[in-house]
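Here we start with a single chain on its own, the form predicted alone, put down as structure tokens.
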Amino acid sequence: MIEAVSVTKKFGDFTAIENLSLTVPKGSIYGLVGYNGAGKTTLLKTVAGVYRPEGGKVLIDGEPVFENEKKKQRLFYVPDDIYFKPYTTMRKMAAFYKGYYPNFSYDTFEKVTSLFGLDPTKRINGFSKGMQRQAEVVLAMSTMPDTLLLDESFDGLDPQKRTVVKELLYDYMRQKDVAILISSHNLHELQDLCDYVGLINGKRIVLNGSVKDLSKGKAKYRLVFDRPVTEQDFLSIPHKRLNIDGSIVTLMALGQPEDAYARLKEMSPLLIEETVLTLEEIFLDEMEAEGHEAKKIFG
């Protein structure tokens, strides 16, 4: 598990994060969300333990982190800048993470390499940024962690390649009960894969909570009329993003999401589909409900 309790990270005058608190759970994934600059990367470097905090504590499993090298040998950081040393090859690389984490497994770094296509034997800065991302990630991968931070791991990467890495985070993630932090400027790239997702702007985390529970109590509706509709049929279901066009309606349903279908099958409409709010549909409502500006952040 991961606690970041009410943690300050200054440098110099220069305040990066403020009292900001969250916790990642055994067996889960949290999405850490933000634009560039907002303090994502300070966050994940205090939790890793590479940045001392000036307030507030960093626990991993109980422990704090930092000068923890027992815990450290069980966590792994993937920065967003990557760096290999010139004419280093992923072999060479596995040798070296080799002496730093007891539990490195060259079966998984043979296995995952081979998943992603790529040759062990060749200079990494040979590769392109993508394939650098995903040298890191098998690397990453094969130290068999117990905590994984991820920034802006997806950045570089095909479609393919991005979802063969998500369906490889929650697959690892589900068998080996771990917990994972991944940070991200795109709310599409963490879309079903997060059980917690966190909204970081200025310093703070402003929004925080499993997806289920930010979702709870909302249903997005897309209906088909046989004939014209107005705002005035939908005045007795209480609703937001009320959309019409033409014979087409959608809208965001509150309260419960049964009470919500039977009121608008009540509708006789031809056509009715209840539809998955998008990461960022949530935040954008749960934002508007706490008073903040959603088009500073997704503007």
Contents of the next structure:
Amino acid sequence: MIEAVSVTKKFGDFTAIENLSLTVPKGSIYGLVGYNGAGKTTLLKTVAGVYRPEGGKVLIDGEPVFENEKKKQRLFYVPDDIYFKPYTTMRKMAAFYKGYYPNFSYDTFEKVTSLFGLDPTKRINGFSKGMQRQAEVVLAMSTMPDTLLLDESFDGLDPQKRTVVKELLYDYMRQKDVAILISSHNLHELQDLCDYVGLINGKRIVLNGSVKDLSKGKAKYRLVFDRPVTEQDFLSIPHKRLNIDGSIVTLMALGQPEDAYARLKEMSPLLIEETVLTLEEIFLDEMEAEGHEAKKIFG
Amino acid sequence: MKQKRSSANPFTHTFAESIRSTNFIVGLIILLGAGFVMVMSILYTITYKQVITNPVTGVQEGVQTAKDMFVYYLFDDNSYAGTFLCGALILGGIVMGMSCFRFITSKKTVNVYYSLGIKREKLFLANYLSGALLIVVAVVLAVMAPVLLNLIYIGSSIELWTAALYYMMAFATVGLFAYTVTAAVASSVGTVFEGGIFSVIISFLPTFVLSSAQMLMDRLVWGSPFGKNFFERLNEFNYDSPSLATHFSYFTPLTAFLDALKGIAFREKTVDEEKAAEKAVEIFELGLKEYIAVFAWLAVVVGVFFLAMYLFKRRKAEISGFIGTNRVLNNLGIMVVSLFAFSVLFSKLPLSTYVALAFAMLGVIIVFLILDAVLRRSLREFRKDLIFLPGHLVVTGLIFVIFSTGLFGYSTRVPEPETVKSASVSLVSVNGIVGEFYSYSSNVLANPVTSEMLSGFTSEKDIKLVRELHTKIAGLGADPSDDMWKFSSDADSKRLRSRVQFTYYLKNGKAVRRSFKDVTADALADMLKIYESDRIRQLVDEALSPDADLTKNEKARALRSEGSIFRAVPGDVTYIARLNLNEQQRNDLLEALRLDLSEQTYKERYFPEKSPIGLISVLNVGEPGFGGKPIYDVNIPSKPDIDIGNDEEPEIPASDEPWDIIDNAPTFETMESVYGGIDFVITEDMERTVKFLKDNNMFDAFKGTEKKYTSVNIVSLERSHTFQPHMLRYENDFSYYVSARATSKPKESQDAFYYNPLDNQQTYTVTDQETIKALKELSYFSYYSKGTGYAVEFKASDDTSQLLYIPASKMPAALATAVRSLDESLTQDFRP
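Output the structure of the form predicted in complex with the partner chain; the preceding block shows the form predicted alone.
Below, the chain from earlier opens the complete complex, with every other chain and molecule after it.
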């Protein structure tokens, strides 16, 4: 479990994050979102033990992580700006990490490398950006960490590889009961992956919770009518984001999903379909409730 | 596939990774570079074979090799190879440090290394040890290269291995020092660029500081002895030159071990037992002091190591890749470089003190602005840093003030007489017996220069005299003006190009040295008082006494050599005569000279009321071919070729007359030491000598010849471009004593070109016979000029000329005014 407790990190006079707290339980994936420069990387580096916080603390399984050899030998940090030794190959990097991670598994290394279709004997500086990211993920998984930190790790990956990575992470998390913290500026990337999400804005976490809890009391429906309908027809149903396109209507119904469904059914639509709320929709809704302007955050 | 599990040992792994990386290549370069220099320095000598041939028969008798000549030959430091090598090792250590700790200067690498499961302390230690090991191995192997050559060509010996071990220790210490400093610097800054710059500055910090101090002392500290050549003849070729850097060589990594390394670079074999005993005194042996120096510096390395580790642990990852994050190092680096620049500018600019100070301060500002801009790369930060500029100027100003006070009177302190065992002082002139000297043919008058200190002042009277002279000169203070290069209305207080030095050998074994540059004419004249000292009297006595030890005293030997010729030169330098002395007469003459010189005052000698009667010049012609028979193996100093008048073959015919002229149209460029003899200026106060000459009918030899003069050319010494002290080659060489010259046209061809000393001068010419006669009466054969006075060239109708001297106080006012007008029309400033 990762716990950030009132963490503050400053760079000279500039405060990057302030009194920031979050928890990533074991066996879960936490998505950290925010605009560019919000403090995601700063937080990840602080959790990884690269930065020493000016205030607060970071605990992993109850122990402070900074300068904690044992904890860090079970933690892997995949930075946004990845590093490989000059003119090295994946095999050599594997040998490099093997020296620092007692659980390093060559078996896993070979399998995941094969999964991505990478040549471990070829120089990494000859790989494309996307391939380098894959290589880094391979190495990360090979260290068999209990805690995995990924910073913008989907950048440069094609949609197919993204899916592979997501599946890999999900499977690994389930099998090994690890805590994974992923940062991204793109909510779509974290769709269907994260159990928890947190939004950094203004140096703090402004929104934090499980996806399930955040989507509680909200449901999204698509309806098809055989007649034109207007907003007036929906006044009796608590809703948001009503969109009428001729006879097709989409809306977010508030309150208990069963009640909402029953009320919509009473309107005798030809078709009534419940769809999954996207993370973006959840966040937009929450941000409005908090009084934050979504445009300012998501540009 | 079977699961491979890792048995991680991060410390060992980090160490191994570091060794295997580019650090290894750096180590290899150090090894190859140092090894190459060491091997090349000895290769020729150690592989040399000299065929030994019998000089009589011409038969080859054997081959001499390095094995025959040396016990070992490890290094040859004749061309500063040792200094170069130490400097290269410092730079090598810095490069190794930057290579080993480069990983903390990049954001990318820091992300990886700081997130790994290894404490920072261990991370530092593993990387540090890898670089240190590579340096030590490189140094050891580099030294083993010449050791191997020694084993092949000379053989093994305890001396070889002892020397080799010391070389390894010294070189390794130098390299490790620079390496550890770099580790500390790298732990404090964000980029490799800064790391390199600050590492160089700190590693060479003592050199920067000492050089700056030396330059400031040269200009500001009156009497500073550092960096001056003290021409004390400790042995024939040993000139003591304690520069500040030499004095504090143990505090500078570049020079801490150089003396020892040079001392043990090689050891010659001496077959002859007697010579071995002599050589044994000169052999440099490694002693406790040398080993303490190594261990002291290693202790410094250890101290810096712990500092570096502390800084590394405290280092913030966020500074990686950012320049200018360490304000302390920024300011320190800028301060050191700007102070150095200040010192260079201030000491080298040919301007008066306060003008030079202004320009040097401007230099500080420029250096500050440029360096800060380079080190910050941010206009905002650069503007913020301007707040430190006044601080830099204040610190520089304070340093200037401290040096201006003479380091709080350090240089003007004179040791108490009861603490002094003996003293040495500069000779400001010569007197025949005392002082080696030489002269320049381009000088207007014969202007023998001297660059010697005389030691052995031990009596209470002498020490008192030396202290008085020293105190007077110390009280002058440094002269901020540049009036030395202009006409002066006050000749006595004008500064003259000179260097006067004092050395006190104290009873506690220490030596106190003071060196004063460009003292006043009056002070220089005062220095002539040493010719009345017990020491000078002693030297005169030792050379002229009938009981002189001819086996030890060169001059005594030359004076009493059977082949010595006593020449007489009259005061008007119109000819050279020879005094035909028998042995008794010679002894009587020498005795008369001894007694007269023992009582003569310096004023009688250098400021006589009347022109000296002339010169007795004793030439020792004891070499085969000149008819003389040397009594002993006389070592005569190098002399110009013997030229007895106009390139004719030297002939010294025998004569029964008390004296005869051997050259009635002499040309000589020096008066004293004419033909390299031992010269005695004969003045009227030397009653016994004059009496001897008269009693032996030799006095007329000094009468001279009446000549018909067609003109007299006058030039003031102050303006004369060939007299000016700046024409002298070294600042130690100076003398304001002048004596006459003579020239004449070569006899073999009256049309041949010959050079008169004043030919290239613009002179004031007098043709009026009455004036010429009056000037002749006022002229001196020799005098101590104090940088003033006039060279007067009397041109005779027989194509000879005699160049004499008139003191400034004796020149008729009208002529003095006329010459000064000419001088001022030609130049106002004699600056070179």
